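The chain below stands alone and is given in structure tokens; this is the form predicted on its own.
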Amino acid sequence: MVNPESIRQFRDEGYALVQGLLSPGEAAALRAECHDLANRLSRTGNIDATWGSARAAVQEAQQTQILHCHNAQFYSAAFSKLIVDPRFTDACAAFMGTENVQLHHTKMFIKPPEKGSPFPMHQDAPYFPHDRHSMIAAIFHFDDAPLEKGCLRVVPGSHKLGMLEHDSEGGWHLPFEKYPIEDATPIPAKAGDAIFFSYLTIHGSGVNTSSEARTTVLVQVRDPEDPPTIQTHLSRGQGMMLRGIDPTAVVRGLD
């Protein structure tokens, strides 16, 4: 699924799309998951991961909201066999140039209709950086992303820009003047597509304005040979290998 051209594009531009990794079939039944457990867990408290920048820079995410799982795969095996799927992890080693693979987090998001929330621009870097700059993220979509539904919009080649400076009131992100959401080329997605991106690609979303839900599941993965600049964003699974090995398991203690 993953051909020459797109992984020309990729360390060209920073991100790359593939069309069509998982089937509608199998798209369906993960976005069924992903709204049974957002209904699981709004029960339960807030699940509501609204930026407060988002809030500061776009006057509609004034009312907006997203809904938001960190680590879903502990919530439901169907997100446990999607981050070992081989045509997911062969697809991200063949982006980073690596045999090994390596889980850093998941994240669900579903942006509601009408009032999803939007994303400022960003890099995932400055959350979690790392000595190498190996770390990539795929978004899966489980139903279509149009430009109306807020889809993923991104800065190509900003990831040689290397880590720039954020903001970090409400949020990590970038000079809202100097980079509006509204500017960023986006990339539609239909339901079973995944877009992979550098961590260092200035990415963001806007505001949800259709009648459907736009429902996503985020991975973020590594080399496992990529040392974490500083010890944060630490989480429960974080270190899972999904393709390949750790090479760095007996210098850290692991076995």
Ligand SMILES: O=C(O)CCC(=O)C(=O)O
The other form holds:
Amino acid sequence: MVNPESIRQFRDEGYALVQGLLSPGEAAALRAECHDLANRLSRTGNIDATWGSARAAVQEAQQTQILHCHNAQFYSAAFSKLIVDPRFTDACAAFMGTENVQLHHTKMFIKPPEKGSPFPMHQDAPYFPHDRHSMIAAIFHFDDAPLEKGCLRVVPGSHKLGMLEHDSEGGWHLPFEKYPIEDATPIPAKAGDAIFFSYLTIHGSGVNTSSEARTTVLVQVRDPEDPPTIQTHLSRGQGMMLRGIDPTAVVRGLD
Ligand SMILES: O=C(O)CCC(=O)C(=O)O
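Next up, the form predicted in complex with the ligand. The previous block was the form predicted on its own.
Every chain and every other molecule in the complex is listed next, the one we just looked at coming first.
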């Protein structure tokens, strides 16, 4: 599924689009799971996760929303199955160049039609820095994400810049003037596709102005032998092995 050209692109440009990782039927079923989960959660509280910085950076973001659930695998077994699916974990191993793949966290996002919030350009690394920068993200697309839906955008090659200084107000983001969202390279995707990128790759996305929701799950994984440099962004399920073994395992007692 991951061809040598994708691996070259990941290594040289910091990202790769894997087409058809899931079948259209699987993507449609997972899309329904996401919308069902968002409906269940919305009955209990506000699940909008729009960054303060998004509202500051993008005029249209004043009234926007992005529906969100952290660690979606705790709410539906469909997501638990997804994150251990060998089509996904083998792709992670190929891009990371490791046998072992460990979960950091997952995030479900629904950008609602006509008002789906943007993400200002940023690297993920400042949120949870690791020693060897093995961390990558994969964004599973459960419906088509053309440009007008606020598809992911990246700055190709930016993973080679190391960890950049971010402004932490309203979510970590890079200076808006230096990294406008509209100048980054869009990666339109189809339902069933997954985009893989390094946690050092500068990325973000625009407003969903289309008449359909953009529905995704982002999975962040690392090599278990790459320790965090600070203990931060801990969450339920972190450390679960998705592929291979944890060679650093020690007796921890009941945890
Ligand atoms: O889903 C997107 O468009 C980007 C998400 C993102 O950048 C993040 O969660 O860090």
